[in-house]
Structures are given as C-alpha cells and as structure tokens.
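One chain comes next, on its own, written as structure tokens: the form predicted alone.
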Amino acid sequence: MDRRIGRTRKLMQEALMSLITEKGYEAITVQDILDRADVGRSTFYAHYRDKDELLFSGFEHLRGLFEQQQRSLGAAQQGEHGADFNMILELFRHTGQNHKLYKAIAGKQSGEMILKYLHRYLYDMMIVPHKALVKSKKTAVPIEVATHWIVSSLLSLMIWWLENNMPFPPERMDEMFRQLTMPGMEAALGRKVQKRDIDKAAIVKKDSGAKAFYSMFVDQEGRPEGS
C-alpha cells in the first residue's frame, strides 16, 4: 500500500476511535470524521463506503499488529512459566481497563455489528485449540457446536459484566466462566479437560489474540487511539 494512502486511512481510523469515546458510535456522522481527520469527502469515499466499513477496516488494519505482539507475549510466558498465560482472564482485564470505550461502541446498531464480528473472530481463534483437545473424531457434541456455545457464553457474560459496572474483578469473572462452561466442554468432549490444556493450546496457536481484538482500540498507555 502507498504510504500516503496508509497515512490517510490511519487518520480516519484514529478520528473515528476518538469520536466514539466522545459521543458514541451512533451519533457520529461522516462529516464529523472528515472534520476530525481533516480530509475531504471525496477522499473518504475513495476508501470507504460508509462509517461502518471504516470501523471494520480499523479492525483488520490493526489486528495483525497486535496479534503479533500477543504471540510474542504468549511465547515468552510459555517459555518462562509453562502455560500460565490465561486468555480469558486477559480478555476480562483488558475490557475492564477500557470499559468506557467499549460501552461507547456498544450502541444498538454498532453493538450488534461488532458482536457478530467479535463472535466470528473468537470462534476462528478458539476452534483450532479446541479441535486439538479432541482425542477421537467421535464426540458427544461436535466441536464446532461446542466452540460456538463457548464463544456465545463468553460474550454474553462480558456484556453483563460491563452493563452492571463490573461488580466482580476480572479474576473472579474468569473463575466463574470456567466453572460454568468447563462441565459442558467435558461433556462435549467425553473426557476431563484441564484449564492448562486450553490455555496452552491458545498460546501456541498461530493467530492467538483474544486480547488483540480489544487492544486495537488503545495505545500502549491505555488511551484510545488518536486521543
């Protein structure tokens, strides 16, 4: 990609992220983005159909960078502490640290779009390590169905946590999520599953990055991109 094109897209993506924290996604107009990014209308439509396409382009643009960072973190932790990297806990921690931004994103229309995207993203990330846990092709429940259920349960619990102003710390949410879902996974697989089995599989998977999805909205110091 031409560097000028890359810079222009980055300006518009950062403008959108900063506007989301100020006024919420639903209230943002294309003109707001143009004013914040200081670009022309023709420039915007040369790259994006609407603000929704801009939103998801930001996901794709930044996801690779943060997944690379996450894989490096996972590899380091795996080398030092075995499978101590806890994917679900990291997801709750990162969401809690940036809850204002995520609440601002979760409007009626935008929230539905983002949840569908996040569901697909997490499913694609989890299906490989889940399949690695299957010792036989015959399971009580197809692993694809079990993974869909796990991801849906995680997102539902995450939404409840945010909407109720995070009444429990991330560590407790991780614990409760595992207590609720582990029996179902064991029933689906037909055998006992250790916590470390799933976490270790998540580390070594090439595209590991539950936290990466959320990391794309913030910089290294926890501020929204572009603020």
The other form holds:
Protein chains: 2
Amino acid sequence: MDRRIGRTRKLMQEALMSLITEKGYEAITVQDILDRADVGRSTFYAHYRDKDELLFSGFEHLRGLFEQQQRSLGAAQQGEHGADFNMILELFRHTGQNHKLYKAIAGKQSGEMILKYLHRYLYDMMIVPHKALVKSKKTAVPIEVATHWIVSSLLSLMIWWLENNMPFPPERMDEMFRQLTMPGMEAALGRKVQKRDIDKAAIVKKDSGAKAFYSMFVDQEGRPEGS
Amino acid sequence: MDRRIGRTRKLMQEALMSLITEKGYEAITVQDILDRADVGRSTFYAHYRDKDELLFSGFEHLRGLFEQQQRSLGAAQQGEHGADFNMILELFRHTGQNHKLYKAIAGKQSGEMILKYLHRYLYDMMIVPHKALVKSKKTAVPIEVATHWIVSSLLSLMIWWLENNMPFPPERMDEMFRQLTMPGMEAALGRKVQKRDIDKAAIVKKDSGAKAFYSMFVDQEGRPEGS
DNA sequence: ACAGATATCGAACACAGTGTTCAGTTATAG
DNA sequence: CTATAACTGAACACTGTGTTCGATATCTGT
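Which structure goes with the form predicted together with the DNA, now that we have seen the form predicted alone?
The next block holds the full complex; its first chain is the one shown before.
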C-alpha cells in the first residue's frame, strides 16, 4: 500500500484533534483541517466523506489498537467478568490526563455523536460478561437495561468530572461510581457482583489498556478500509 | 401588546415542532419553518436569532407553565422532598404519550442540547429537596454529584425506552428506575430516602404537572421577553 | 533506474443555507 | 381614524460544502 495514504490520513487526523482542543469540534471547518494539515481540498474528499467520517476513522483505529492490546495481555488473567468494572479507575485516570481533549469533545453538541460511540463501545464490552455472570433468566431488571444504565452512569460521572474541572482525584471518582451503582446492580441482577470480586479484579488488571484512547496522535493510518 | 406577535410566534413554534417529528431537528432549515408557518423570512429574524433560540423559547415557555402549575397545586401537599421521585412515573407516562416527538428530539445530535436543558431543569428541581433532606454535611458522595447522576440515570432510561420502542409500560420503567438508583442513593446520601416515603409521595402527587411538557402546540406566545 | 500507476494539488464551480436590509404593505391599539 | 408597529418579500453578501479535472509529484514493482 502506498505510503502517501497513511501519511496524509495521519496529517488530517492530527490536524483535527489539535483543532478540537482549540475551538471544539463543531466550530471546525474542512478548510481549517486543510490549512493545518497542509493538504489539498480534493485530497480530503478522496479519503473521507466529511468531517464526521474523519473523526470516526480515528475512533475505529483506536478501537483496533485497544482490542489488540486487550487480547495481548488478556485471556490469562481475565476472570469471568474481567473487562467491565475493573478498568473504570484506569478510564478515569486516562480521561483526567487527556482532559483538555475530552472536555472539548464531550462538552459541545458534537459530543452526542462521540458519547453514543463510547456508550456503544462500553456497552458491548460489558454486556457479554454481564450475561455470562447472571445465571437466572429472570432478573429484576433486564440485563440490557441494567447495562445501558450503568454505562450511562459512568459517562455521566465522567462528564460531571470534566465540566467541574476535576475537583476529585480519579480514585475518588471510581469510588463514588461504585458506591452509586453497585447496590443497584446487585438489586437488579441478583447479588452476583460482590465487592470483593471487583476489587480483586481491579488490582489484577490495573493496566488494561484504557490508556490507548486518544493516543492516536502518534500512530499511522487511521482507516482500516482500503482507499 | 400586539396580538400579531403571539400569533406569529405560535405559528413558528408549531411549525418547528411538527417538522421535528417528521425529519428531526438537525435536518430542518429556517426556510422549512418559514414555509410551514407561512411567515416571511425577515419576520423570523425579528423574533429569534436562530433556530436554536426558537426551540429554547418553547422550552422556556413550558417551564413557565409547568412552574405555575406546580405552584397552583403544590405547597399544600408537597412534602419535604415533594417534587423529585414521585413524579417520575408521570414523566414516563407523558413521554410515552408523546413518544414520536421525544424520540425525534432525543435521538439526533440535536438531542444533546435538549437533553442538557432537561438535565439542568430536573437537576434544579431535585437538588433543593435533596439538600433539605440530608442532615449531615458529610455524605459518601457529594449531593451535587449524586443528583447529577440520578438525573442522568433517569434520562438514560428514558432514552433506552424510546429507542427500543417502549417494550415495557411506564409503570415497569418507573419500577426499574427505583430498583437501579434507590439503593445507590441510600448508600451515597445516608438512608434518608425510604421506600415508603417515596411510594406515599407518589400517590399523593400523582398529577404533578409533567403532562405540561410539550403541550406547547396549543398555547400562545412562547417567549416571555418583549420583542 | 525506469515505467506505469496512483496520490496529491489547486483552482474553479454549483449549490445550499444563513442572516441582513429596506421600501412597501398590512393589522393593531387607543 | 390615525399613528404606530408588525409583517412582507425580494435582493444581497457571506460562509461553508462537496465535486470536477487537468497538471504535477510520488510511490511500487521489477
């Protein structure tokens, strides 16, 4: 494959991300991206249909990296419900480190799109272990609803944290998240989710891979599909 | 005040709302509104800065109606934490009745703006009774965080319900909401929020005023401020 | 190193939507 | 009835989008 393709896409993705931190996603025009990336107009449209597709290409690329990382250090130590609760602390830590970017993204109207993406991503990640975890078919609240709810809870705390300039450390946010949601989860799905299990799992897998999020600045080729 | 003002604004708001149910907020152009409302272009801009302001004017008007209704039948029977948990069932019922409109609004990107508005509205409504309810200053989770979270939880269940074509009746949704969030609230704020209190309150105030939401089609003059 | 393929360039274009202006025409309030 | 104020509608400048195409630069495979 042609080296120019990866180079051009990387330039455009970097341009987009740096612009997002400066003026927010909504305010960015294609021309802004072109100027910053120093790329021709027609080149942009040769790669992406529009601004949104450029953004999503970055997310999809990241997802690939993340899953790869999950696979590499997973499997061995990942318990029955490995990838759900235990990585939340890492998620808070990572979000705090990249708070400028996340705040610029999550605050604006555009955030809706990205939050939906994140929601779906976390939902897919959690629904499987949840289903495996719960023996009885009859739960007080359907697993799908409970999973949707707990992901929304996590994202809402993230947003609150960012919008209030992170007045607590990630550890405290993680703690609050557990205090708020775990009792409800137990009531909703039975009481399979034990505090001990979760703490243990958190220690075991503390370096899960959340840090891969938005490290896209340093990577090549955001788009999986061929040109 | 001139009768034409109220008439024109009502026409434009009705046009906007009917268009939202048809194609979603984002896809609507000012010209669409003008055509449907049969109003001149300059007239639109004489009243509203843009599409968003027209939308918000409707919300602000509704808020006025809602608060008025609250005041009229409130005060007498409204307990210490009257207006929070007990009207949630009504909220689900009302949302279900107007599901077409709500789904069109909440689904699209535009939803972000409206959800933020709703979130703030419900937050403001809940934060006062929550503060009054909790004696001790030291709670496991700050009241602001817990309130933000529980409002997000409510909205997330609403959205799930709408997006999945309302597979459960409002009563079931209300029940699930309580099962998911109440244990966490107790853990977070102490255990002042007793199940009994909430059920009692729900019966007492079952006709609180949630039904006023989006009944704006039939009202005059969306905008409180003078032209 | 060379040839063919292909990615990029950049300027021009049609298009859609926004928000403003202003002189002329109604409808309203008092 | 009249002065006031709201509405009209067409024209305008402006910003941004997405497409096209011949010319140029760069890469891959041999």
